[in-house]
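First, one chain by itself in structure tokens, the form predicted on its own.
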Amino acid sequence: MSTVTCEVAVIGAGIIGTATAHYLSARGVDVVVIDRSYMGSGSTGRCIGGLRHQFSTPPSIRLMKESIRLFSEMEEEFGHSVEFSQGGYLLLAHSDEMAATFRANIRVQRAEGINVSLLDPKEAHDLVPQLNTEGLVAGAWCPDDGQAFPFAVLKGYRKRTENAGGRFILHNPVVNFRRNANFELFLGDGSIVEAPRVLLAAGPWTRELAKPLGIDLPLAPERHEAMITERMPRFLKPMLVDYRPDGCYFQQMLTGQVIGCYTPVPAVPGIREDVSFEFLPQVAWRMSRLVPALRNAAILRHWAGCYTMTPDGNPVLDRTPLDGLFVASGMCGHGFMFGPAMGHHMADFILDGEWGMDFSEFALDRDFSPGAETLK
């Protein structure tokens, strides 16, 4: 049975992981990168890929616009394309009464910096001619918005963090944890790993693995399906959220695919990867009756992952009561987008025990009350 030891262990090889392995390992700190299967193998190699500043309170917004800032370097710091663009999102009121969100909002965005804007329906017809307007009251705009591709930004993190002396373990699930004059992780294949620190950034699997050192953190899974279409010529530049009850979220990539998801009511709790029959006729219908246009697009793939909800839509970003653990999860959907930011701040609390802003949102023993992110 061998024994690797590290100075920091960190549970879960998606973007908060590897952020985070990268931004400790260019501290010299020796970090190993433990996943049960391979990177990006939960919710990151799942999501859309969307970047967007439009939140609703002060933290989320600050740590956004580090973030997109981190990702708009990452060509020049990886030597690759993370397939940056900023086309923008256009946020879509149906109602007078989410319009009101969205003007809320929009003070609070404002008042952080933000180049965001409130757009009445032909504003965002000349926006996105294709766009049906029917029924629309406003659109929340921010052009600064965007996207970039998941596994890419992976492999920046793998490949910096490594150069670094950083180590990845992949494909060999954490099987038991515990706690003695370090923390001893039991591995799959027999192999154990001692470190001093751990971080839990596994996502949906977070809860279950810090159960057995008697830590129950409030983190629901549910499932959440996405598609993805055959290239089209470009047309489409702004992420597109329509926020009706049976609304939808979808992006035209720099590639010319069209990518997309909807938010399921009711949620489909727990750990599901399986898909739906009922899926593809509704995002079908729901994009199409948006962006008509779409009518005709081929559906090429169709899968499932992970949000890690959490009561009031915000993270878990913290110290645990125990010791040298740390958490990172609950990412509500927005784990991909918060990531470099996220990462670069948990590696400096750490190492340092402080954060770089106000994260009292993120903390642990917070009110969890529902309702403090709007724009979920």
Second form
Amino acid sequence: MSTVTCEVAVIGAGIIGTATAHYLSARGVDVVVIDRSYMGSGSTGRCIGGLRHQFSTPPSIRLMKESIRLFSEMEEEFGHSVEFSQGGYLLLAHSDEMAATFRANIRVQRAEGINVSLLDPKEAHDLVPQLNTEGLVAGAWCPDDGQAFPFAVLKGYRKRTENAGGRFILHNPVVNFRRNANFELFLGDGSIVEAPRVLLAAGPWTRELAKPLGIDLPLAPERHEAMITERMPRFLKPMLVDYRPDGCYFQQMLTGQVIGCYTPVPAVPGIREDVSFEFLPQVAWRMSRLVPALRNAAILRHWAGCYTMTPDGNPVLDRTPLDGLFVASGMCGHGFMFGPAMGHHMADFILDGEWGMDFSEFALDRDFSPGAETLK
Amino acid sequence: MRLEQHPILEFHRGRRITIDFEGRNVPAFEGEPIAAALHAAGVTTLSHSVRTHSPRGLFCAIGKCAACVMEVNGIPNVRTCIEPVRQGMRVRRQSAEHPPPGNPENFMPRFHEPETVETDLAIVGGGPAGLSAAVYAGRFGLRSIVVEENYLVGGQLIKQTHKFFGSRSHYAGVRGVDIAAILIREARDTGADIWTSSSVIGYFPEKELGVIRNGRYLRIRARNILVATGASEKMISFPGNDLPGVYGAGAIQTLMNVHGIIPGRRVLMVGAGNIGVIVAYQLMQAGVQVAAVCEGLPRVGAYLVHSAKLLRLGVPILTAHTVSKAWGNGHLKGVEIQAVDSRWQPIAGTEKRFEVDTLGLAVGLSPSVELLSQAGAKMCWVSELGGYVARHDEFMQTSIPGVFVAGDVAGIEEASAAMMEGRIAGIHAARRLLGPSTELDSLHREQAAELAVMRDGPFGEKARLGNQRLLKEA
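Moving on from the form predicted on its own, please list the structure of the form predicted together with its partner chain.
Full assembly next; the chain just shown is listed first.
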């Protein structure tokens, strides 16, 4: 039976795991990334690739400022395009309550130096002429928000990590997990990875992985479905987010496809990647209600992935009670956009034992009462 | 270029109409697809690559690739190879300068709850396999719906103008196009509902299909499903392989034999299996010059009866040769081929150049397994059958109970095999609903025996070995 030893083992080759591995290896750490399947096979490769500054608390906003800066530097750093662009996010409020939430958030965001403004329906229509403004109360607009292509980002992190000596073990699940002098990770093919430090970045599978060690993390996966249209000439720059209970969110990729989803009510709990019949007619209706020009778009593909939710809508990034075991999960649907900055800080935290900025709202021992993040 | 005279075919063209192509009037005949009308008018560039902006033309002609998608009446990404022309239709190429139209006027978005239609047997694909299944299941009183994405039914039979071999029950001596007409009539007579221009876009548990029909999305809830989606043309890589004028051999057949339009004046065919050789001969029947047939293997794969026709007409068949490049400015102008050694490495100094405006690729077919794979049927790679196929048992049932396969999607073979597999699937769909009976069992034995006989000869070896491997896996 073969045994691989390393300084840090990362479980999960999604955005969080690969970004952290990249920053660890850049500091000379011998790192191994393990995944049960292919790169991005969990939540990262199934997300729609949006990046936004428009969060409701300063730590999240600051993380996103850093992340979007890192995304903007990737093409130069990786030597290939990650299809990054800043077409903005236009959030749409169809009720006075949501408009009030936007106003409150904009105050916080502006204080953090974010270029964000509240638009009336006419201004929103001027910005997106295809927008159906019926029932619209207000829009929150940040032109610096944008998009990137998850697989191109993962490819870049992998390349950089491997160039620095890091290793990837893919298509090989961690089936058991034990703590002796070091952590011993037993893999599906019978091999063992041994490391003094381990990062759990396995998205929806993180909770199950930690259980054998007696740690119960407050993580609850939910199924979200998404769809992508065939390529069309570019006509829609921003991501549109419709916050009605029967709303949706979507954007057009640089390559022309419109990609989007909606949040199911009620939530569909569990680690599920199957798709429902109901999704397509719903999403088609919701999207074409908002942008009627889309009613002629042909849908190419439909799939599902998991949001790993926490009770308060904020991620969990911390050390665990078990010395040497770290966790970065519970991204609540924002893992891809948070990933680069979180990977950077997580790597430093694993090595230095302290955060470079205020991470208390992501701490494992925080008060998880719901309600911290208003824009889920 | 339209054919007015053909030695064996008559073209029954519909009413003469005109369509609007980027502001110019293009004559067309009712009953033909948009791409065919444009070809007849000399328009071979139908789209452009999104990334490289290089021109793209018709490649598969049966709705399997995306090379012909255009904007039709304001709707983007219409597959113009399977969309029939209508008087006054507005067609244009898609480009960044032509963004999709703004909001349609008077569009009142409203949610439509999709209708649900129940059936005993939902058949995806109206080719020889699907229609044969409908006929056999129908004989036992099963109600079936055949969902066909083309506006024409019959699958690839409708372009097969050669006479079939085999026994009487395989329609020996009858041309494919006539077999299609027989199967369609029999299927309708046994109560099958044939939905044309209808696409199955997804499988949902338990045995539900999402279907787009007449612009509406609906659900078929089926007691049995047969996936008979056929195959798509394989592509080989060489510079210039996406130039308009490079066609799958099947696309040439469709253009020429179904719509009476020749693809060009002078052709090089790649692949000396049955399809390549038959299509090369049919091109000559239609008055097109065939410069040569080139084949990567060291021998001709086609039946002698087909290849001899070409050789008698003086067409060289160059074995152990492959395409090294193709060129042209907006349309194919020439092709270079090169000899290859026993390890498929090109041999320097053996280049031969041909000035041709058409290149036919008959380099094999891939089973169209997307729906099976999406449904979660267990798949396996069987190279003798053309690549990934769904595991199935001798009753053509996949790993999902009640989901069957038949025809090329179950492994690349001839249309005769597709018909027999379709019958077997139809028989077992009936058996699942009605329980075993001596009549069903004896019918199955009869079809299974015929299939075995067909695969017994030297030309059935690949299918025989492939299916043996598949049954072992199942």
